[in-house]
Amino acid sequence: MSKSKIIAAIQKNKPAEVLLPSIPSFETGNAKPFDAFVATAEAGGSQVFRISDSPGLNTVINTLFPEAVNIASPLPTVRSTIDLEKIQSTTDLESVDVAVIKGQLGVAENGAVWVTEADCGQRVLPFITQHLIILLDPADIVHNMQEAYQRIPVDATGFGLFIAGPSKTADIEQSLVIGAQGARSLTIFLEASQ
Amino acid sequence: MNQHAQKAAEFIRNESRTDWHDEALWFIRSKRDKAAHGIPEWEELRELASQVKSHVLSKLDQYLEQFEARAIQNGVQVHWAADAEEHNRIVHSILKRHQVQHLVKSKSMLTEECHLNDYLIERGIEVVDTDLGERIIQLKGEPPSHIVMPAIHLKKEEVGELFHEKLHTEKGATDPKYLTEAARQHLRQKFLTAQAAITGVNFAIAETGGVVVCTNEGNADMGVHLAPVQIHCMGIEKIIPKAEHLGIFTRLLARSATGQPITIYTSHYHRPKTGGAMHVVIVDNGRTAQLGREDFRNSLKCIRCGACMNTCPIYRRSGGHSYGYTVPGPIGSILTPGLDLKKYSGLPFASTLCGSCSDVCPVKINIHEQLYRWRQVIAEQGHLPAAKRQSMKWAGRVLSRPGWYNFFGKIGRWAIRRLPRPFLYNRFNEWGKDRELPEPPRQSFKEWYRENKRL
C-alpha cells in the first residue's frame, strides 16, 4: 500500500532525467601503494608486521598476546583453542581474546583491509574477539577506494566489510579511546603466499 | 525572539562553556580540512558525489524498486513505510512476530526522527542504545546534540556522573578512557542478550540489493551478529545506483565527519545469517515532499557527515539542542521548514548566511543559498515574527525610495552622534543588545559623491 503511495510521489514529484557520470580510477603514479597503506594503517591505531622472515605464525602470536588463552581462527595454520564450526551459539565467542582471519585486499589511502564471512568463520568473531590478527598478503593491496570496489564483489557472500583499525571512539570530551564495542587492537600480519 | 535564539541565548549564558563547545567543533572541522587537502582529486570526488546523488534523484523510483528486487532475491524482507508512524509500527510488528522483549540500536538519525525508542519502550521492549554517545544521552534522558556526536554538549565530568549514578562507576571518576571501559563492559550484556538489532543506513546499492552501516565503535555489527533479527531502517534518498560508487561516498564521508580517511568499520550486509531474519524498512515521512520542491531537493542529497553543524558559526555557538530537531545546524534548517514551516519558521535565520556549509558540504549541497530562499517562503507564507515583518515592511519603503532614503540616512547618522544610549540601546533595539552600534560616518557616500566628483 504504502509502496505504491511512495513510488507515485516520487514519479509525481522528481526531477527531469540527470546522467549518471562516469567514475575515473584516479590512478595516483605511485607504482608502490605498499608503504602509504602501512603508514595510514599506523596512523589509524593499527600494528602493522611483515613476517617472510619471521619464526612462524603461532610463535608471533604467543609473542604477541602471551596472556591470551582464547584463540580462534578459521584458518588451518593457526592453532586455535576454539573450533569455530562446532560453537553451539555465537555467544559463546565472548570468551576469545584473539581472532586471527585472512583479509582479501587492503586499501592504501586508508589502511582499510576487505574481509567477508567466508574469512571470518563467524559473521561476529571479527568484533566479539579482544585483539584481531589481519592476514593480508602484500600484493593484494590497492591504491584507493574505487579500485578496491573494482576488484571486489560486494554482494559474493551475505556480509563484508572494510576494517580499518581497532574499534575506537572519542564520544567523550573528544577524547581518543582505543577499544569500544569491538576489537582493541588490529595487527596486520603482512606475509606473501606461496 | 524565535524559539532557535531564545535557547541559543541561554546556552551562551555560560561564557567559558559556549567557547569550549565552539572549539571543540572548530577542531573537527580542522580535523577535516586536513583530510580533504590530503586527497588531490577531493574537488572532484564531491562534484562526482552531487552528480550521483542528482541522477539517483531523478530516477529514485527504479532504484528503490530495483534495489528491493535485488533485496528480496537475497533472502531480505523488505518494508515500506509512508510516514514515522507507519515506520514505528512495521517495526514493533517485526519485533511482536519474533517475541522480542531485548533490543540493541545502532545510531540511526532516522528512528531518532521517527521517536521509534519512546514507541517501543510504551509497548514493554528494552531499547539499549549501543553506540557510547548515544547510550550517554540515552540514559541522561536528552535527545542527540549532533547526528555524528551525539553527546558533544556534555562534558566528561557530566558523563562520569551519569555512569556512577547509572553504571556504578566510581565516584568522581572522569578519565574517558575508564568511562569508556565501564560502558563497553555494561553493552557487552546487552550485546549477548538481545533478540534483535536495530542499525541506521548509510548507503542502500540499488544493484545488489545490499545495505551500508558505517561506525567506528563495531557496535552496529556486535549488535547485527548476534541476535538473530536485524533490521535496517533507511530513508528514500540513501539509495545509490552500484557499488562502484560507494568508491565516492566512502572517501568522502569520514573525512568530512571525523577527519578519518574512513571509519574503521564499512559493513556490507546482503543477506540474513543462517538461521536469521533481516528487515529492510523504507521510509519516506515527508522526503517525497521535498523531492518535489525545486529549490529545496538538493537536501536530499545529505549524506549525513555533520560537516556542516563543524563549521557553523552558530552552531559553534548555540549548540544542537537550540534547534529543536533531530538533525540540527545548517542542513537540518533547510530539511525542518519542509516539514513543518511554522514550527521550525526560526530555524532558517538560524544563519549569518557566510556559505561556509556549502563550502565543505562533501555532496555540495547549496545549504546557505537554500536557507536565504527558505526565509523568503517563510516572509511570503506570513510566519515572520511581528517585529521582523513591520521592520523589513519599513525597511523595504525606505530602501525603494531615494528621498526617503536620504532622509533617514541624515537623521540615523545625526541620531547616533547626538541621542543619549537610552533612546538608542533599548528593547526595540536587538542588534545592539551585545554589539555597539557602528561609528557613523560623518557624510553618505552620496554626499562625498557630490563634493568630490569636480576634482
The other form holds:
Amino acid sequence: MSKSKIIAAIQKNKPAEVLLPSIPSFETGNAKPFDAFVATAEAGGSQVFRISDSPGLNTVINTLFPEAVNIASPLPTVRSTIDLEKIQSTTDLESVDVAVIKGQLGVAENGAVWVTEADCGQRVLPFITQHLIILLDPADIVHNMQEAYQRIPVDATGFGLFIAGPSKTADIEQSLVIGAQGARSLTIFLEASQ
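Having seen the form predicted together with its partner chain, can you show the form predicted on its own?
Nothing else is written out below except the one chain.
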C-alpha cells in the first residue's frame, strides 16, 4: 500500500472531534497556602527559611555552606564564583557545590517549586549541583497543582519542571537515600519581592 493510500485511509477513518472537559476549580477555601507550603516542603526533605533582603543572601549561603568553593547562579545579587555565560559544556559545572536560582511558583499541596531553563542559567544546574537553593516570593505560592497550571505559561519556555525536595530514592535496598541522583539538599528562601 502506498503512502498516499495509507494517509487517505487514516483521514477517512478519523474520529469526530470531541471537546475537552472543563476542569473544575477545586476550591481550597480562604486559607493562605504559605504555612502548608512550608510544612509540606520540610516534610519532603527541604529546608525553608524566610529572608528579608537579597544582599543578606550571600551571608546566609556562606553560613549554611561554609565549605562551598564553587557557587553558581544566574542571579546578579549572588556572589557566584562560576560565570554561567562562559560555560562551554555541562561537564564544566560538575564541581558546583551550591547553585542558587529563582523559582517562579510554589505549590502548597506538595511543596514543589516551578522553575524553567531561563531561571537556571544552564538547564543542568539544579541537577548537577551538590546543594540547590531556590529563591521564592511567598506571594507566588498557590494551594494546589490545578492553580499552578492555571498560572504557568507552559509554552513560554523549552524546559520547565517542578522541584520538590532534594534528590531521593527508596528503591535501593528499600531504604530512603537522599541525594541519590541529584542535589543532596534543597533550601528554599522565601523572599518578598522588592
